[in-house]
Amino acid sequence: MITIDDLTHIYPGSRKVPARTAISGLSLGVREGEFVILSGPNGSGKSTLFRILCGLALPSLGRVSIAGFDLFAQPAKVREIMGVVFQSPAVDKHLSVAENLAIHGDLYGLSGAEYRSRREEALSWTDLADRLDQQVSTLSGGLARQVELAKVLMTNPKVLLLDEPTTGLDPVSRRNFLDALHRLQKARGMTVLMTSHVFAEADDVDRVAIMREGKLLAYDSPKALKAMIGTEMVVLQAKDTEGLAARLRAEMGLAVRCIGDEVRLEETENGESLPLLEKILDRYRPEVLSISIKQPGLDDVFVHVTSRAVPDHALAIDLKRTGS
């Protein structure tokens, strides 16, 4: 449904600012009916990619087709089947819920019985039925997001693009929004591509794409990505992270990695981690501040493929959700 072929985008430089490559030779395909999350650190190129897919920017090189239509040669055809939820609110806060929906329907030529039917269907999953006359500025963040998604759904998109739609939502509102999105995606058979910094949001999707510095580093199902680093991993903190890592490599022959203030022993299987933990403590206990065995999550996959610590806000939101 979405095919990205050898896409490159270079922001031109000036006398003071050198040219910058935001996307470099990226190729990616999203099958019809899939729910895909696109993630990556700040500056990875995902925002530039999102702008290109929405038709807000033209790439330097490469091709994009959506439902068989060339995005750049046939943009009107693509717009007919695409819906977009931007990170920044795209509703008029000074108007009521009903007025926002009516304006969007009018832009797409919806009126009369067809408009009323589309609106009723789009609102059926929301908590907005009793708030249609309420000004959007008086709604909570979660309800305002529901207005945006309901507005987009009135046009029955085959492809839905969302740019970090849960930004600013509290954990309950975020979970409710995502649950509704998954139900709608499955019920309508929509193809969904969503950018996100929150790795907990990716556990239930079909595939996850991880970008860094404009390149695609990994793209697979959450289960397959986690399997890249084994079923268990040993994570420890030490007084001298680099020093202990060097000794673990030289004296015990362990393939450890330093990520921030952590030493990680990845790619271990069930039952292997505990004996390793005991051996490490036997030899290096005075140097170890903490040590643990954990099952890898998508945040660990992110660290593994990017060799960069997970953004603090991504973990903070996940901790709120889980109550940890």
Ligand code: ADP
The other form holds:
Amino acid sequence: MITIDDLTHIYPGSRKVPARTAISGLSLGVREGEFVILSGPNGSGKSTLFRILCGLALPSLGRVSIAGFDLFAQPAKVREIMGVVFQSPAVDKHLSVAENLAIHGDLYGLSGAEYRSRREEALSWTDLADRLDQQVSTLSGGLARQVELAKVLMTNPKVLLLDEPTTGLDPVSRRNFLDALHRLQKARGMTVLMTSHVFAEADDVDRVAIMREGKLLAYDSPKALKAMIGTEMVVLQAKDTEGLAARLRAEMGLAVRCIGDEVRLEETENGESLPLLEKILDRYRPEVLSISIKQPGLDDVFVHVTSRAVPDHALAIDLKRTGS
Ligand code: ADP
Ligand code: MG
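For comparison with the form predicted alone, would you give the structure of this protein in the form predicted in complex with ligand ADP?
Complete assembly follows, chain above in first position.
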């Protein structure tokens, strides 16, 4: 449904600011009906990619097609089937929910019975049915986000793009919003691509793409990504993190990594971790503040992938394996 092919985006520099490559040879496919989360540390190019996908910026190089239409040659065709929820609110806070929906309906030439039925349907995915006359500025953050969603849904998009849609929401509103997206994906067969840096949100999506410095470092199902770093890991905290890590490397030959105030031993399998933990405690007990065995989550995968230099050829192989 979405095919991004060898995309590069360079922000031109000036006399004072050097040119900056925000996206570098990125290729990524999203299948019809798939729910994909795009993640990556700040500055990895997510927003730039998002702006390109929704037609707000032209890339320096590369192709994008959506539902078979060339995004740059046939932008109007793409706009017909795409809905976009921006990070900053695009609704008018001083107007009521109903007024916001009416303006959006107008913009898309919806009127009369068709407008009413589209509005009903869109509202059925939200908790806004009894809030129609309320001014948006008086709604909670979660409900205000739902107004954005209802607005976009009225145009029946086949593809929905969202930029950090849950930022600033409390955990319950966040869960409600995501549940609605998942139900929409299933019921309408909608293709969903959203950026997020909250990994709890990514556990039940189809695939997660991890970017860094404009490149795609990993792209796979949450399960496959977690399997990349083994089924278990040993995590410990020490009085001197770097010092203990150095000793574990030198004296025990272990491939450990320091992440924040933790020393981590990744890629251990079920059964290996406990004896390893005991060996470490035997030798280094006075230096260890805490030690535990942990099942890796997507946040651990993210740290693993983004804190390691990945050679370009590894990237090419990964893409072949996981591309659609
Ligand atoms: P993310 O959304 O993942 O944080 P961005 O796409 O915003 O990443 O930024 C990617 C890179 O491009 C960063 O290095 C950022 O500084 C740079 N960048 C973003 N917007 C501009 C701009 N308008 N002009 C110059 N550089 C930019
Ligand atoms: Mg951004």
